[in-house]
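Take a look at this one chain, the form predicted alone, written out in structure tokens.
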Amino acid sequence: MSLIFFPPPLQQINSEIAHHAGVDLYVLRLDLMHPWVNGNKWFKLKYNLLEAKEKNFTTLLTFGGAYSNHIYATAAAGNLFGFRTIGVIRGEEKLPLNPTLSFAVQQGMQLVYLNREMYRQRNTPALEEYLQQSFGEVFIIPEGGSNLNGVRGCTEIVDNAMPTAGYAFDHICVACGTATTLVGIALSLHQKQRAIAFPVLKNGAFLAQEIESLLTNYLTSDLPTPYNSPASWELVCDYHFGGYAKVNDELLLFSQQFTQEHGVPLDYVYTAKMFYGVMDLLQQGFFCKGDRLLLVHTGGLQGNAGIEERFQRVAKI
């Protein structure tokens, strides 16, 4: 299964902050891979789509919030590869649809809404059985593509940088939601490298248990891995800005200024928080002189339109 991608460029960030810290800073621009199915979303979907195709499923069903990058990408990928798609959306329907859900419908996705109490049961056998009874034989992809197929795809992310980089990086930094991307990256690194994840959820330290569980399950599976053990990894939990999808004026201003200075647009939910955190840590002397950092841009720019729309509505009140 293939998709016509633009090779993700590796872009150096010529920042005074990085210069004073004595650190080389690069961004892997996964956001430029494809107009719709880009960032870490393609890597998390790739082997799920392959399994669905191999098992002759015709319908994909997955989960997400109203501004979900995963819903957006699954709708597009399903349309591109000939799958019917169903998106189970957290909360009640709100009309008119926001830009994310409008796009999903345009791609042929059927939207189904679950109240928040039922949605919390999305990973239980009972809800899975209910969905199978309601929609027939569907291939279920968990929220965010957070399964072993998703991890397998994410082991390939850094490979997109290394052939063009000509050298290895000391630290690979990534925003963290379900931790699937972090796990895949940690499994793909040399032991002397370190993966640093910036949870976008409040009190994100709980993800450590999820990470250990995913690592154990993957390493005990028959799925391929570049190395027998993961590289070291770390969670930096201080840059969530209030929690998932929480955005304030400080983050908006940082994102806008970073884009103006370096030509790299950031999404407010994930990469803006990670980039903010990295720049702040550089000023604190968190990294050593001579370190080489790779910041993974995980895409998700489509969600900015919905967040900016929310800010505009609040401003009018």
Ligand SMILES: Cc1ncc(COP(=O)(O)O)c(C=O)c1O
Contents of the next structure:
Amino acid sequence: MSLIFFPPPLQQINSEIAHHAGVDLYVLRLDLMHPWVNGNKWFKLKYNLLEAKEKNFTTLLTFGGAYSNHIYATAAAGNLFGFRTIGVIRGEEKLPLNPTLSFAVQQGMQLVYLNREMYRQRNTPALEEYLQQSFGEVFIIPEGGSNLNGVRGCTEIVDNAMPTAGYAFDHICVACGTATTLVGIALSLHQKQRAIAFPVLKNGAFLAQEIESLLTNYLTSDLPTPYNSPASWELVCDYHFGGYAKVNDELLLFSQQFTQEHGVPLDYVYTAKMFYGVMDLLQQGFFCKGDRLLLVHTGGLQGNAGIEERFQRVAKI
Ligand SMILES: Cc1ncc(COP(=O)(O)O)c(C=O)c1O
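For comparison with the form predicted alone, kindly provide the form predicted in complex with the named molecule.
Up next: the whole complex, starting with the chain shown before.
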């Protein structure tokens, strides 16, 4: 099963700031792999879809918020690969549907709403049983595609860049929500490389524990890894801009200017915060002269429509 219609291009960023810091800056444009199923989403879904096919499931069921990149990508991937899809959405139904959910419905996804309290039970056997009883035999993918299959897919992300460029990067930077993507990347790197994650949630330091347990779970499973131990990794927690899906004028302006100067569109929820963080750290001398940085563009651009809808002032910038 292959969906990589376009190999993700590696784009050099010619920025004064990077030049001044003596650092080479590249972006791995996972956002360009496919119009709908792109970014880290494809990598997190790939082995989930393969397992569902192998086990002869015809329906995928997954979870997400009303603006979820994962819901969007699962609806499209399900449609492309011949699965029925059910999206369990957190909260009440709001009509008209926002752009994310109307896209999901166009792709054939059935939407089901759970109030926040029930939604919190989404990973419990009781809710799973309830869902299996309500919808029949469904292959359940956790919210965000964040399971060991998701990690496995993410171990393939950086490999996509290396053969093209033959380039050894010192630091691989990625935006971080659940840290599934970071864990996959850290497992795929050579020991002398370092993965740096930028949590988009407030107080993201708690993720360190999650990362350790995800790494242990993966390494004690029988899933393949290029190496037996992860490369070093680090959390940089100062660029959340107030928390998940929170934006301010500074971030919006940065994002717009970065796109204009370098032709790289950023999503406000994830990649804009990571790119902002990297550019800021470059100015603070965080990296060494001669370092080579790879910034992973994890997609998520569909979510901008929702943010713009919610924060009308964005449209005016
Ligand atoms: C566009 C985008 N970037 C980054 C992330 C963070 O990924 P993770 O939850 O694996 O840390 C997500 C969430 O999946 C996302 O949608």
